[in-house]
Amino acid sequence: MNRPVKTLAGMLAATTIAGAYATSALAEKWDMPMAYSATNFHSAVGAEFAGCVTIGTGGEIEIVTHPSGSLFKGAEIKRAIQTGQVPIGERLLSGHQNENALFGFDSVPFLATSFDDSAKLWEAAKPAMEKLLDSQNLVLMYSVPWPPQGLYFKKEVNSVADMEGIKFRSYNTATARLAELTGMLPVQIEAAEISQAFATGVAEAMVSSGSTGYDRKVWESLTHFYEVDAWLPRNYVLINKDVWNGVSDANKNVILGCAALAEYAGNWRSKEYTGFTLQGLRDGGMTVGPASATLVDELKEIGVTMTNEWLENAGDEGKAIVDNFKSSQ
């Protein structure tokens, strides 16, 4: 894995070199809060990001990321930005589905469930976001996918019916609903804070992919990795309109050239790492595979429910997401 990483981690930054030249007495200093831990990828894709602005800027932007929930904690991330207590940040935006449903389209279950569609239903629903972020006095710069959504528990899990009364790890409206559909009790958890829920007893299972559960080291508590390919949740890049609008057009230019190589390395980089990440949660000791045919069955029906749900909380726009997605399958 080493060595392609590196590859795109120099690519990010040769190809904004030749803007390295220009220099200015005015350089700006943008910290950039972001959630997950600093190994994760979706950390270093926005370390990556942040160098190639700093160097096509001739440093007249450097940004400087704040991984691990350090400046501000996940759910604090969009309010910070759009309020321009930090001019740019990383969040999962399905975790401000309560806001507005759409913000929850790539998490609706079994809709889309592998890469190729993810980016489909990006591709659908991108307008939609676009102008809802708008809106709130937000700029989208990129967004990468997480990999496929799986189970994790401390048990063997054969049955909807095995999961009454576990403590479930939910991080957005979708995931607290599923809790509750299948008879877990869902408990609010943020990223940083998995390792030392699951050590305590606080957490008992999650739905997240390989990714989260390997730079957590959860097999020091949990024991199984169920396969079920949820959805493919997205994180987004987003910039205070204000300060966008004060950006000049030659370092927007730069900024976006920027976050066009991190969505394609971080897109890149997601696929590759959700091989890695399920062998090294094997390599930890857990137990990883397919979910039986009738828990998978019993999700899909729960699954059914919920995009219902969905649908007739997003309205209109929600629906046309899902069409113009169904549509280019």
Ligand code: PCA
Given for the second form:
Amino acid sequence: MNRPVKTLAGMLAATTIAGAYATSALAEKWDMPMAYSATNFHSAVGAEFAGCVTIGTGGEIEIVTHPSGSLFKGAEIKRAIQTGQVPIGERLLSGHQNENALFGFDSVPFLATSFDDSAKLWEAAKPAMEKLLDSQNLVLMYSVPWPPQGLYFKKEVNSVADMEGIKFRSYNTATARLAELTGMLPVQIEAAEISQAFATGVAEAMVSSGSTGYDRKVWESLTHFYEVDAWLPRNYVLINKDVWNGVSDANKNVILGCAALAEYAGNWRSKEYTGFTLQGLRDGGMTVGPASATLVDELKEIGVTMTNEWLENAGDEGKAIVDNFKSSQ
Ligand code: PCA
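Could the form predicted together with the ligand be given as well, to go with the form predicted alone?
Next comes the full complex, this chain leading.
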């Protein structure tokens, strides 16, 4: 039916079009939304993972990362993957603990406070999390912890009484609950927007890692970081299950290999970034150090309340995670 191509130029044009078509039929481009700044170690690991998959599949699957919440904001990423708006993405799953308490296993105060314990807790929680994710049309690729969580303020704080009435930036239900139990006023704000929130006074304090304070240059507005090591929340890279089921076995192997490398590299980077970013906060002019004994004692008491509340909400599966974790310690 096509008009016969007679000229050399016409033949070349036809070949080019056929070639381009063949490539696009084979190659898939996967957009991967990520919520944190491009310079953050999670985003750096995600970019390496994307490169590994692109190279390993010979370009059949090209993953393109979109950091800083530029494609979807953090809170929207899980739903975007579930519904197939994007095939893959990274999310802090504790941000969804209001949907299912199990998502908050990594944000229970003082349950796992070191990288080693965080890894053990993750081993204990992984089967339940994979089952829960599967029921939501999601497949887990890898997970990387944030550095230990501490408290940021714009004044010296030595006890819970000093926190009364402070506007506290939260990133999930656990952090909002921590604010309530310490007499502060929670306001949920994405990491990508905290510099502005602190600059305008919408928020005056937060619990987070040295890493996020460093990434967002919070020394421009805040003065103190107290190392509390309250917990190490995790980011998770997830793939839409229907997309995953459509991937060839050979490419699945490549992706799983890249994911294992990413998890390993991410753990190392997180550890390395801990000291580096605390020094960065100091260099920015902040006072960085351990919280006072009084404050730690008071926070631990609040931690007991929050642990009990979480166990109540997370039921038998939650209890099994904690029991398995404790027996592995
Ligand atoms: N940074 C992220 C989550 C935990 C962390 O250390 C944030 O503050 O949003």
